[in-house]
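First, one chain by itself in structure tokens, the form predicted on its own.
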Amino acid sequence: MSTAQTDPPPAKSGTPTWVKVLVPVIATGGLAVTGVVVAILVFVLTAWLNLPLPVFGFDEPPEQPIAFPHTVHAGTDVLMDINGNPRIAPDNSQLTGLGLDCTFCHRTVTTSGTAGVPPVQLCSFCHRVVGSEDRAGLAQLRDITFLEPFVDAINWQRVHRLPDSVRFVHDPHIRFLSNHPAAIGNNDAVTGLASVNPSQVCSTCHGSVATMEKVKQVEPLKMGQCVNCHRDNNAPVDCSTCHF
């Protein structure tokens, strides 16, 4: 009498439960992984070949000691408070800008190779008698003007900044585009004229500074828009022109 074999149990097949849980969560994090650096190097390469994103507060324009609202002072157009309204003048007028001249602040921007910052005094000048006294930056401003001893630096912050390498001469830019308009390119303003006064020029590198509350970079200022510009207006493009 022959017994019967009895059969092994059959074996577990599948892919185990770890290996389910552990794929999809390293595929995961490989994707965010991946996708962190491709922002990264976007933001990298724009920031190199052009501006950088507007991410992060990198757009802002940095906060002065003193604001000064270029809108008021340099603008022409009319003034709005801070709800959007217009601004009303004691005779019930609309206030607009001053449309000061930027020469009278930069004083050696046609002459020297900076465009110069104002001293305090000429700030004085004006708002030792001009302007309301609750404004909080005026009445800084006057307080500053009477410290002993005399404070004749206000540490304004750095908007437009370029390589330590690099030498940027503002007058000879100054002198040829205002005898050049054309090559100008951004102020349609100055289209068709023989001539123009440095305001008008200002705007090829610093943009609309006359329409911004506060003044931030506009222009990519890289070596290649000047190499550009160099080229389209038969200036020299070797490197000594530029880089120490």
The other form holds:
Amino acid sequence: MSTAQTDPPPAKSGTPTWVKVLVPVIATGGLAVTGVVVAILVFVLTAWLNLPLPVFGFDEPPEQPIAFPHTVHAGTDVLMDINGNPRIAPDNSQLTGLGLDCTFCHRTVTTSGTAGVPPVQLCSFCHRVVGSEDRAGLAQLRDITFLEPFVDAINWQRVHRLPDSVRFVHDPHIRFLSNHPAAIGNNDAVTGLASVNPSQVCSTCHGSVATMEKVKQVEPLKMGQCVNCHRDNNAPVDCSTCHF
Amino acid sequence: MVTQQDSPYNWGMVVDIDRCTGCQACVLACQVENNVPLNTENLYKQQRIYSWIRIERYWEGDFPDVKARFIPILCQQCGNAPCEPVCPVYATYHNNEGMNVQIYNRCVGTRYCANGCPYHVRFFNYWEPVWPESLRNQLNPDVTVRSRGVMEKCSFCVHRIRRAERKARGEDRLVMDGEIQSACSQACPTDALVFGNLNDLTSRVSKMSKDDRHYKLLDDKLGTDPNVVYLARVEEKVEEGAAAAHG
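Form predicted on its own done; form predicted together with the partner chain now:
Up next: the whole complex, starting with the chain shown before.
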């Protein structure tokens, strides 16, 4: 009896082997799961609060069916070729952007809800003559619009998209901001202008499109941004101003 | 809560029952204008049809002397609305232009407001709305297509109001009387539905709402203070208190 009491059976003490194996597995798995969940949460939250993180090409501008460069049409800077060298005109001068007004192509922006993308005919209006000597794409565009009077619209990919529940109308915004340049930091104290050109107010929400080879969204365009600007400029903040 | 600024507008409607023939043109116009889903036979059987404005029909009298009575019922845009305080997320509220507004993207679908509404003019989207392929291009781009799980109701054609207000602001003036017509009042062949600004004392609705025949639906019993004013039917034999009997 006494010997049995002093020697307890050793097999019963300590943790079983299967627990010893399982605990580190569960711990590592748990850490991995937590890591993944945190990564997803961080990504979703940053995307929700601002623009998507610049990883995996999430902030890349959408691919357009035609490589339309705003730098050539709307920009005024010196144009570069694909190798990064300045483009030279036949008379040895440096080529610069045309500096067209936004409203030259987006014609309905000052009068209606949508900015409007021009029909192909507007492109060919210039490009029947201009630029089709050394550019195969433009020559193709010229030939197509020359031969077929009714061409299908180009399937442009939308860059700035608001949720379906929001009704954004361009024309009152452009009207207000053109008449109140100070509201968007276009300092009228310096220029002395009572109003500015419509194209000077577009960059408030769209960024400097004239310097973008491919247009991308640079402002978050979340509701907070809308409401802040509406509050600052004494515009209505009633929900049904935009949501109906 | 929303900051309420003073507004020169108080949108309202006058419904002249005497002119209503029960033709349902307003019902159809509303359905088309506001992207209201199609009411199929199945929806009728389930008593889940959508009809932002409806014509209620009553029979009066016994057989040879029977009379049909019609009354168009739409959201009354109550000043003291029973639907508003019950919403837990402020998806429905009263704005400074006298409208009872439903914000679809805020709605979480508790359906308390529909239970609170004594006029039965709120409709819940139990399913994702579907249209036949042939009708997809007729959807109104100015009106949100409500998805499953949100409440909807007559918006007083708020998109038309906003469009007119934008135009007026651009021309630096107020919206003129008759500049806005809701889809139902535009479609009404007998001009029984009149839409306008009740704050403007010279507007057609203000004048008509002061008519002797005026009454507000259930207002004397519930005190909902609607912005929709009804004008009682003119009977052949005018009885004392005929108008009150409708209320």
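Quantities reported herein were computed from a predicted structural model and do not represent experimental measurements. Residue numbers count along the first chain shown, from 1. Heads up, when I say rigid core I mean the largest set of C-alphas that superpose within 1.5 Å between the two forms.
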property: Flag for L31, CA shift 2 Å or larger between these two forms after aligning core; result: yes
